[in-house]
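Encoded as structure tokens, the following chain is the form predicted on its own, with no partner shown.
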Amino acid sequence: MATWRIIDHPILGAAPADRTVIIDFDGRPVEAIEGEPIAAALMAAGVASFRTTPVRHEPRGVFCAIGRCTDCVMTVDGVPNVRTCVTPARDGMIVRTQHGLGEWSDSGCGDSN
């Protein structure tokens, strides 16, 4: 069976020991392996759209997967424009779909536009 897990990432290196953590994606729990890219955890959970474009509101997801293209940016712990393909997952992260350019959030709950 195919898996979306990234075992050896070109930027982050080899995946650490399998410790399962929970991240909050748009209000729902998603299992991740601690240290794997957030994008990999979301793709393994069936998530393909990570943000919408500012003008046409079209969905975008992972494209390059090495932190160069910004198609995977999301709001993470209240910080917009986080490249989720090179950001390691850790327990309790709050990850939100980013709409447009995103907004900073004091509550850590993501953008609202």
Given for the second form:
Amino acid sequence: MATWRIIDHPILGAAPADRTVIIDFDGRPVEAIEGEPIAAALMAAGVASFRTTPVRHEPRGVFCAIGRCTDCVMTVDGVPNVRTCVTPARDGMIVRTQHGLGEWSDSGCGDSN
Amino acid sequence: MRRFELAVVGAGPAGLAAAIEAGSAGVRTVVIDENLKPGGQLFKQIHKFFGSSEHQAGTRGFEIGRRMLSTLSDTGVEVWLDSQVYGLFPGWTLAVNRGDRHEKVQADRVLLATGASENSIPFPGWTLPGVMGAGAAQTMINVHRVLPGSDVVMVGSGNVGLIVSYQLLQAGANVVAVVEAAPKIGGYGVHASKLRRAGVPIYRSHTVLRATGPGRVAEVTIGMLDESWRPVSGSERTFRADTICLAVGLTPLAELAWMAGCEFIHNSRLGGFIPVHNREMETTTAGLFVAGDITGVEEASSAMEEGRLAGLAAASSLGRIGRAEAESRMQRVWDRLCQLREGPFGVHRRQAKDDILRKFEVRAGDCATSEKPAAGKECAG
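Now show the form predicted together with the partner chain, given that the preceding structure was the form predicted on its own.
Every chain and every other molecule in the complex is listed next, the one we just looked at coming first.
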């Protein structure tokens, strides 16, 4: 499946024709609908793992999708621990898999792991 | 510092209903919500609501949400989004993170309509990507229109588990199985029947034993439980699935009520610790009201009714509605609430809610002298 987006829906109808933008996920371009959560864009691209844990380096992904559990945090435009399920995607955003607690970056080019 | 007569925390069904009542009565009201959009969980509910026409039965949740927002916009109520209330101090002062700045709000009355969060259960592999709350999956498919995976195992057969399973089918996913630890299906038969007609097996007296990866969920093993809830050896069954949804209950989000020093009561049927309140939704801390899932997990219809009660009570206490009118309007709301708490599912919730009202009155010590109907007798029968 090229995309996990729900194009047609029996109740909600056809997907609205919203503006698409490109975000940078770990160095590769990923299409996002402007304003949708970063997590939705990544999920639509088939990404499941958003970060790794500090001690055992295990993968974690979206768990609550409403900004409470912090399992989906990533480093976004150089800022670590951004809750991607409630942070809107903007064109040109630099989104990095976060390792452990993440690191601040002045360059805006993601963390330094 | 901004001043309001009423600050409502949470723009879900309860908070919006309260704000509509209070705002329509001329109460200077602000609704504060941490999300970017108002409506709480209403906009992910694409099924038709139950109940009578008074409860907007037959109308889908997101349509109800649209109507409420439209009504609210005529009342002059301010809605602050992307705004998180992180502090609540007597008097009342609310500390708010509003976008990237900090604001203080002064309010004569406060309503907490903060909702609930999803529970989880641990099992080997439960932290793998692909394991998520059923509500999380519902948000993804119905609000953001993205499938969390292609093959889903649903854990829990309450109404959330059943409804989200069906909505996953509508969104184009394959629901491999619904797994229920109890011997009986938890939710309404009508929802279970729709799944069964679609060919989804519902395994009762079964639980998820483990999920394996690597990287994300790839296989899910379930097993039968005996009468002591222990796995029966040899009953294991493994499915290929990339997603596990957990529909294992919700817990009221009551942090701000704890902060304000409210008295609590524990009720496992309603989801855990709940701020004790009276029939007008006022807590043991005068001027602080609660409505919706924070008062015990039910569904959106009763959350809206409780919001109306709280909005009317707050407006009345602020002198914006006469006492007699408020009483009669609240009685009509109670009549509808009682209807929602009937039947084999509702009666248990009603009894649990009665316990909360009773605790409030026992504490207040006015059982014998109160002119109001005695707590626990809001609903006849």
